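Single chain ahead, written as structure tokens, the form predicted alone.
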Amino acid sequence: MNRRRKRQEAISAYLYLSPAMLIFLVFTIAPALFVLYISTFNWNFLNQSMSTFIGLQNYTHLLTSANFWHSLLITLYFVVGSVPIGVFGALLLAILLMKPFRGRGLLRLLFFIPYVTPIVATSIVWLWLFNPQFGLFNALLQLVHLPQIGWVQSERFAMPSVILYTLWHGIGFNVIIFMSGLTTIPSELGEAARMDGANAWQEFWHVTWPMLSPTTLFVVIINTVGALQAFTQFFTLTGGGPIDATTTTSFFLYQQAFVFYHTGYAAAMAVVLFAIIAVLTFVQLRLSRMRTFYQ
């Protein structure tokens, strides 16, 4: 009876997730083993029947490309400017804005809201402010009596630009992540390193920052896979340029699928980026596994 009722119980759960697991399959794995499908080919996007089979030279081709490697170093300036001041930054502004004060709220809201609003229409606001003859920012510069910066229009501020906005947009959900897990540490262990006589920069580098590596572990991978993965705002602020100084591996396989019709290049380039970011998010996992502290 126990086993006919376990076979009954696997059965049922089975049917339970097997709608998500349909979309999953469709949508996600399918989709993923045609572009591997398609990164063998010399692939025509508009007439199918003319594609030829060429193996692994879309590979070569790619690993072989300045204009590839240049574009993943272009990514990693991304990453490397982003990550780390969105992470951090916002586990700052998480610790602040649990402490009581007034409009403590409607702070956290206004943190909040750049996140669920689309990058493109607000990419539309920081064109305007990021103009040079008549933007906000360079006449809050000119008003303290500082030079004047070309912003996504210059090939030295271009990047900086991008991060800037893309720390703005993300940093509400970065600070979310980090406010809920701030609410999972139990206030005794805070409480009892006060006692012993520990400063407030000893009890977050004791209890808080240990507590929350879990957080941090997710925060970190999913801001550096996102970082990866960027196209939105460099396609609507900078169109990856001047000069390709914001060509991306995303921006850059756009360009070659969607621009000059390059499709298998650009699959194996989807595929040679998709194989970049599961072996840093297992690097980042190993990492961080004898630091990570889970209750």
Contents of the next structure:
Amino acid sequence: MNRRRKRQEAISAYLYLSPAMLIFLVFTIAPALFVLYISTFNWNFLNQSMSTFIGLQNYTHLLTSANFWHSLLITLYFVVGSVPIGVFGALLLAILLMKPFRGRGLLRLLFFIPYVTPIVATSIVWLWLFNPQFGLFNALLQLVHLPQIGWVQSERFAMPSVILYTLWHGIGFNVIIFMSGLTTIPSELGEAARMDGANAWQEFWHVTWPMLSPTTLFVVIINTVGALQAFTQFFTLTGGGPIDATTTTSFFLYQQAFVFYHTGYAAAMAVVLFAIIAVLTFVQLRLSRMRTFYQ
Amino acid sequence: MKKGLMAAPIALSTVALVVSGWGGVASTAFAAAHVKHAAAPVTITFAEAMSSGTQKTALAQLVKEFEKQHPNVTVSLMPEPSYGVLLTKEQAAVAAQNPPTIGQAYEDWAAEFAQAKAIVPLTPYVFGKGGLTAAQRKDFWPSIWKDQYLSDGQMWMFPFNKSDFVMYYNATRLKQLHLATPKTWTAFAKVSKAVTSSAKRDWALSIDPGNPTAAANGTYLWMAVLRSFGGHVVQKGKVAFNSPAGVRTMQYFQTLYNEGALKLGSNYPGQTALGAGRSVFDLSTVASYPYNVEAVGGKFNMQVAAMPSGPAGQGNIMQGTNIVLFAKSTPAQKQAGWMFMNFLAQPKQTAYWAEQTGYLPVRKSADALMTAYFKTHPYQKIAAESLQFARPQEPIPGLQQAIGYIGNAVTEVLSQHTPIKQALTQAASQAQEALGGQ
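Okay, that one was the form predicted alone. Can I see the form predicted together with its partner chain too?
Full assembly next; the chain just shown is listed first.
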């Protein structure tokens, strides 16, 4: 009887899951497998019968391509430039925004608003802010007698400009996550530390920070994966330029797939990018687990 | 991580696109070369991007007129918001083997479709029974007529909405400085230097050099100067913009930039700078006219002139699309499709289309029908006359994307001080690789 009931429950559970699983299978797993398949072809997307099987040639071409390695370096630049500031800046802001002060609610709202705005729309606004001749940023620099810069037009400043925009757009989300993490820390732990004579920094370092480690791990992973996949702001603000200065791997993949229609080659790149993200996430999880405190 | 496979759902999204927006025509019948105008009702679909403003209403009016003349044919328009979306939809429809009957296409799109056997040559329709007479064929502007052919010598396209480049300028400013409108690139450089003042923060011209993802006005301007200096973007099937003429072209741009007369930007920088009264010129297509008028907003007298010439003449670039006939339609649909594209290019219709939209008439005899219009819109006459010098881009699949590397070279030379030959050689090699595929 018990076994029969368990079986019925299992069947019901699978039935309830099946719509979501079907969607996941059709729109995620099947296309992913199809990408793997076409990565072994010189794929003619207009006339598939003209596609030719070339085995691993797309992969060898990719791994020997200077452009691909360049795009990986650019991606690394973006990840290193945006993730640490995005995570630790958000942590600092979250701590400040947890303190009681007048206008706190409004300030919290102001930090979160950019996150809910569409990237395309706000990127276009920022494109005007970055405009070397007519933009607000250069006007401000001129006001304080600093030399004007090319922002997204300059090979040197294009990536910092995109990072600046990305931080503005995304930091609100991290702040909210950290604030929710901070609210789950029992107040008595801090009280006990203070009674033992801990100052604010010691309380943060020895109590708050370790208790926030699961939240930090989550934010770091989400931000890293997001940075590795970032595309829209590059598409709108820089188009991968100038001179490939912002051609990340995601952007390079788009360019090969949808600009040059090197479909098989782009599919191979998608597979490699997937592997890179999977390995990085796994390593982050393993490393962080050793230093993460779960209640 | 799922998004790590962002290129993944090509086939599925293709199907989804087609299912969502491209139902309708479905046939696998082979097209006969000379199908008589069938009396039975036939519906054709036209994939187009003339989906807003006067373009939309003018096209709708032309369809109405055509259907009135051909009661058995129904033309179903399939409007898309931009050429980018149009290309995606056409490609998706072809991939799903459910294309429209006819569609707008640039030369390199047509070359790509022809290579995939997705469109049919128009030669049998144009030169066959019920086609055009020799006099009618001669009535097309030669550059436009030539534009309809691919490298195999067959006619694959039929002209529709064409435009070319003109020079917009701040006439008030030139008059104040007692400067004449430049007619050659040499004169243009002199005038540019004269109007540039770092103290007043004035300069001559802003351009978007473009990049491999998207060629821009600056890319086409560079190509126009290259042609007027006797150079070629592609020669004998090979990328050739790194020739001595290419070096000379880049030197020309470098001199303007070093003198402070030329600035690089993005997001229509020429129009913005001209409209703000900071630059004096904007070199852009005639289709930009209403946008430039709006940007200037009556602050000064903006005038239009023909593009300056070089030693090899005016190297104008032809813009705008043609129409192609997709292979999957029934013979009756193909015949009706041909009739419709032919109707659009007839003098009366092309004149109407030009007057309504600002595009250029594709036939010489249309000019006579537009005399009154040219009097009130002199810039259109200038652009129409420039058509004889305008050449389209070579119809090579992927060339539109490959020329974007010119933009990289321009940026490298002007702002990174990379030696000209080195930047051009690298750009040419990357463009060639992009054309070669994987």
